Amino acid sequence: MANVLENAISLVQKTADILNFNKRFQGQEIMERLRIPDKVIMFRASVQLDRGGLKVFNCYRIQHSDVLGCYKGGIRFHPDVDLDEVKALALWMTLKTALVGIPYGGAKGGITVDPKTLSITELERLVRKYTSRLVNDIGPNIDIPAPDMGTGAREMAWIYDEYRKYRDVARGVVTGKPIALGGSLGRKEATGRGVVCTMLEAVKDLGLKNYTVGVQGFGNVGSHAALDCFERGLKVVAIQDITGGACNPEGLNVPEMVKYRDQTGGIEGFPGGKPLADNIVSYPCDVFLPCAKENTITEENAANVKAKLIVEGANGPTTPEADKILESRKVVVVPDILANAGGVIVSYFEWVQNREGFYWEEEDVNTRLFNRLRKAYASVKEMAVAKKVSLRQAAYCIALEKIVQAMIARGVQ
């Protein structure tokens, strides 16, 4: 398995050579302040189970770097997830930020649990332990989680309450809340709706028409995606889940979908199609969507990869040797870093909000949300053209460029 925080600092290391950081910004050992994050967090929360006996977690919260605003990023709970996972997250927040325009730099946080395995009540004790354990190291002006992979809304409002404990009450200490605690209209939708959106970008400029659309990943990113396409009458003919699969030519319900799944807790099964022999990655469609997790497009199966766009909803999707492969293919690749920023652009949207006290319709989030999205893939897409160089090449370009030029006005006294 590809190690997720090489291909990270490897790519980074790439754009540096590229942007000729060493000669332009002698002596400053840019590269080693990109590499390195400010600090990094490790600590075991033990948990009281309610059959009895305890159980211990590892827990990490990375604070990457902060030269463009406060750190921001979310917290993910999955059984896979260790310190290397967590670091490049945490780098690949920060770039995030930094090519949208939006005020922050980046984190990540992470416990190595699978949530489904316990209560609501144990799960609510680790988040709280979690949180009580960050009181110093997050605030709505120093650090701001938010929701990731297998947390939520819920998990959000907890942090928030414990939080309250500790430091005088600000609802902009985490975004991704419910509604009731001042979370944001659209936030829960907006990294999908922001897969989507730089995916209808991609697809005029390919020239692409009665398109086809595969999705991976069936979790917040991915349904939500899935369900966009579905309302603007795309075909979404496959997709697939960490349970199974399934297909239809002329197209799936999506919305039939999201509640089988949410009835029986995955779409294996799902009546709407036939169920999906082999892995989606090589399904034939014109698009496809990984909305899943790091590394599922690899050296060993971009060659079978029948679509001629991908758009990554997932953070780190694409190993840098399926990269090539797909490079050399002609297959076009809307970078993680681009596509999946819907998220943390709707969480700024949110903590502003927070701070105003003044609270937008859902509309104007998505305005907002879309203006940002287009303006970004553009200066990508403008950065390709002039440099000769992929999206992904050219996203990183862009967002190094405006870090790098923070860091140096910023100095190191």
Ligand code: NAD
The other form holds:
Amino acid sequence: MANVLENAISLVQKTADILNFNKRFQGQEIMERLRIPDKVIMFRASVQLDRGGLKVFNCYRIQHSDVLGCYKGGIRFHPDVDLDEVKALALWMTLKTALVGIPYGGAKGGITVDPKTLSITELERLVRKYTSRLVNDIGPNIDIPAPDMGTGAREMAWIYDEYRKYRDVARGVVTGKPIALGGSLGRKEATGRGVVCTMLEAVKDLGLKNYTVGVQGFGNVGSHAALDCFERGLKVVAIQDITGGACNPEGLNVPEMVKYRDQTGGIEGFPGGKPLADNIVSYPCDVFLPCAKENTITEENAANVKAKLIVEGANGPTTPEADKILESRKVVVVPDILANAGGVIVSYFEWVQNREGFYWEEEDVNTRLFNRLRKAYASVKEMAVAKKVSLRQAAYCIALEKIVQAMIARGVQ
Ligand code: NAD
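Taking the form predicted on its own as the starting point, write out the structure of the form predicted together with the named molecule.
After this comes the whole thing, all chains and molecules, with the earlier chain placed first.
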């Protein structure tokens, strides 16, 4: 299996060929400019441990492209974080912001760390160290971080507080902040709600009725997507996280599962369902929402998928080999750059509210979020039908055409 960066670049290359960039923009080095990020920032950060001694961490911030606006992208804390993963995530951010039409480019950050192994004070020191090292590279008009796996409002608050030690008070330097520090209502739930919004559009297209849902990942994205499904009266029949899984053909009580996870740290042993013996990818459900990590649906397990529809809450959960198998089996996939764009859309709303100093009601946030996502879904669907390609390929075509048009318009001097 190729790594995530190679997978991401090969699809960009394929799209560039479909759109005939080589011929249309001869000599403009389009592929070279898309393949290589604008700036790669890597450093080591030493953090003092509570018990004494130091631990050293690998830190990254990749600024992929600012062709359509300042750099924007989350920060991931996970033991598997490496340079290629962060580069791939940054490239996907450039495509995502272009696709949904918000005035940003793409970036991503990460630290190779399992945050569960650090105390809160150690984590705070690490986040502050990371921020202080990036103080010249981030800013509300330069590069705006946000949460991703392993980070949330708490870490964004520390970034905001550390940044203001060096620069003017600028709430818009980071999004996904706590409400008390200028965060937006509905930001925490936005990615999961967006996944469900695009799922509902695809369900309509497919004509699914009385369908069941399975969810992988029960963190920010997965739990809010599952809660949204539950609140809409849909049956969520299986959920899996890193600790284990639970299933119930009558539907799981998702709010109870959230309480259980908050008390125990995971969903393993949840009393409201049977333990999930196998990988959730092959569990019988009509709609599957992978909301955990990359490379979940692979060449090895794609043939076992029972779902008719997959909506990618996570970034890069389906490998290109698996994509081919799913396509041949007529399983529809709503791609990550569309399905999980709700987070960055509401991050944009947060940034706008911070600039205006005027804060919106949650209902306004949600209405604007759903309008943007439905519009983006409709354009992707239209392109897919017109070009007879998958939704993923159509989404890449739309995003890359916008990016390249802007690149050319900006000139080369
Ligand atoms: P999170 O850290 O809040 O939660 C991750 C969840 O995945 C946890 O429940 C964890 O137990 C589970 N998990 C990890 N490895 C697993 C495995 N091997 N099998 C089953 N479950 C596993 O992270 P998140 O913010 O919810 O992000 C999840 C995905 O969504 C990532 O791909 C991220 O890039 C993407 N995403 C997040 C946002 C956001 O706003 N947070 C926005 C867009 C995309």
